[in-house]
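Let's start with one chain on its own, the form predicted on its own, as structure tokens.
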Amino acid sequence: MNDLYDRHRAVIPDWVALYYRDPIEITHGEGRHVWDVEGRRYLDFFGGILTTMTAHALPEVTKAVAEQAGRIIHSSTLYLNRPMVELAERIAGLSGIPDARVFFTTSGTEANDTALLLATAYRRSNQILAMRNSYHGRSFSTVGITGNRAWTPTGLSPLQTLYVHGGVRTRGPYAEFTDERFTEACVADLEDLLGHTRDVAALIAEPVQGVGGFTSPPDGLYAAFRRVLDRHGILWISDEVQTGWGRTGDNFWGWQAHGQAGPPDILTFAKGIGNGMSVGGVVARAEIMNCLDANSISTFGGSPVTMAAGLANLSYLLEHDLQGNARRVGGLLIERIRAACAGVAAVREVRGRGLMIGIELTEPGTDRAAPDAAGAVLEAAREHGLLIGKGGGHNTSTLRIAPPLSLTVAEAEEGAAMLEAALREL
């Protein structure tokens, strides 16, 4: 192990992070768990970072990669894709968007990229609206309109971004108000930063912050957003790379929890609709998606392999109703996981809704992050036998937990368990 971290430290950029003081190399999964090098076998509560989003070697899945990898990997898009059309109708169906087009990419990262593409030629500005404590994406635009400074390399961008409030509940100069006196102190702010400019593109928003720690704010702030936005005519995106497929448990995109006021004129999907496989997509209606007044095709977008683990992932996604299982389940987990954390005196708040679930730690006694402290409690729930993530705004101190959405009872019993015993080696 030593040598090949050797190697990756040779080749790989320093600023590609690796868990644990001691990484380690994974080799192969099944169902909710992974095996490393040395055999030793983990349950996974991290999933790839919320990719793998069903279950590790799911047979449905590579079985159809393999057939389609006999038959053919790969034409672009400037040849017609039966998997591709098919996956694309079944995800317009599902979006709530009306008059749908889906356009697909490699990533999440790609599909935010294409997104502010259309929303930018479709208003004729390059300015954005964004969330404070936010991340899309590690590409040059994206990186230009994620709030999150752990993961801005760069201020410099080919768009002017305006943060607004709303994306954390319990930190900032709201977080003692009510939900309800919140979300109109997030909307007044929101009204007079829109009379300070004009011509405004869109506001992007993922409706569970990720990376930012599975912050949220209450259910029908983007619809009171909305509500302020159509009167500007400005677009609205929901970024749902993580969010989407049902992982929150009560819906199946995390825009529906602020759904009075429709569907988000664009939304965006990656991660967990490939279950490994590199997917992600931009669903619009018709007149956004198609205001490119220029060629654009993808080379690997929309790959007929890709496309194939897409079709059997979502299939069996839906008929095993994981979206309920990630309810159950995970209202189960968060209440075992808020009893483990009861009376740890670094805990400041357990979050999250479904099956992503996040645990942020705090010098005891302040509001201050302690990043040392979730470093530590990584890792000593490896050693118990448990991968996590971590993230946050703040220095990176949350614990992120986002198992495959097929994650059983005992299995949630038992990763409570494991993350209780490295909680209390604090």
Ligand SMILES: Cc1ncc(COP(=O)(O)O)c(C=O)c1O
The other form holds:
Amino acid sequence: MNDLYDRHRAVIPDWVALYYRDPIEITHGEGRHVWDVEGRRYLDFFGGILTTMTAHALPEVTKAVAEQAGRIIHSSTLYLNRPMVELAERIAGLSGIPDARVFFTTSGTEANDTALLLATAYRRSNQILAMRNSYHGRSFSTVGITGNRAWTPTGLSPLQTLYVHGGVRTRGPYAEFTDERFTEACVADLEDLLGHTRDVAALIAEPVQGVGGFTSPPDGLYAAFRRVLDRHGILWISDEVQTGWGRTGDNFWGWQAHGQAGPPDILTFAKGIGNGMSVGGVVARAEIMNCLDANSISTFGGSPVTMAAGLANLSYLLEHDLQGNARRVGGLLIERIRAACAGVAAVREVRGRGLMIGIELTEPGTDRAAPDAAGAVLEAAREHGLLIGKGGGHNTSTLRIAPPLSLTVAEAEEGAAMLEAALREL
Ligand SMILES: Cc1ncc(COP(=O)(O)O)c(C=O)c1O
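Switch from the form predicted on its own, shown above, to the form predicted together with the named molecule and output its structure.
To see the whole picture, the full complex is given below, headed by that same chain.
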């Protein structure tokens, strides 16, 4: 154990968990690699929790940040802010939401908190539908819509939340159904639930559950839900904090896998857009966004430096078709990972799309979570020079793989080989 770890423990809350028995201090990065304080190089398959979206130390982003910081770092929302307006215009255009307005925050939590504020004010109700196994942030309101025990430090809540079934395809009472029957059963359950409630404000859902272990419903489930919600006037909030910007390969936004429904009423984003600079935000059509009848600001939301980073990062992503890269290289990576997992008794399921891949581990031959096995693979992968993540509502036993979207074929092959070696040591 190193001295910094002792100092960390002495001053940082216990509930801020660190990975690894001997935690890593990362000092720098480049491309898809990072280096620790001892000079060891790692291939980064977690991107600081899906946040280093394009690449580490991307020169375009670094330059934009440095130039903007050299001009002005902060002016506040009281004055016109060119980078903020430019990024808002681009995100509004990309969102698919008509007559869109964009409000910038500094985190995904604050983005979802804002979405809840808007939905509850617009609908004059504090009832929210959320998905079981969901994660939406750490604030008092977002913890109240998080259907994942491991991330719910309090049962108290300003909201009345009802948890809907459907976010986890291969567990629960409908797991054995075909996709079609699964969707029908979840819709019937939703209809039944709504029969016992009144004036629900919104449904919030991650198209692919991130912290929950990269689980998702069959494509089209949220379109089917939407038809029911529309009949009740209930809004649909798509939490794109992990799934946005092309990470899932097939689509730019996760909601597009349910595209028949059209865009959500409210979309939230964060993580990848700033490539590590703190950018989050909410998109909604004007009627909803402008329903608040009092002032509201985020002092740091939309700050010029973070907006300059977002603009440079988004331009790079689009100009280099990183969504296409996520689809192509992600397709190859999941194939390699499936092959690596073949014959590993603890692997229950390999799932995901694009560069968002989960490997769920259980005690061999059972459905019981195997968090110790997940921890062991994480440690072994690190020894082989690969950083990966963990998650899963069922006791944190899903390995999570989400490299920067610029991952090359050679790096995908190399990472899969390191992962295979780590899995074989189980
Ligand atoms: C889907 C989702 N929503 C919201 C959040 C909260 O974002 P932040 O940690 O930036 O507050 C996260 C963070 O992991 C997330 O995965």
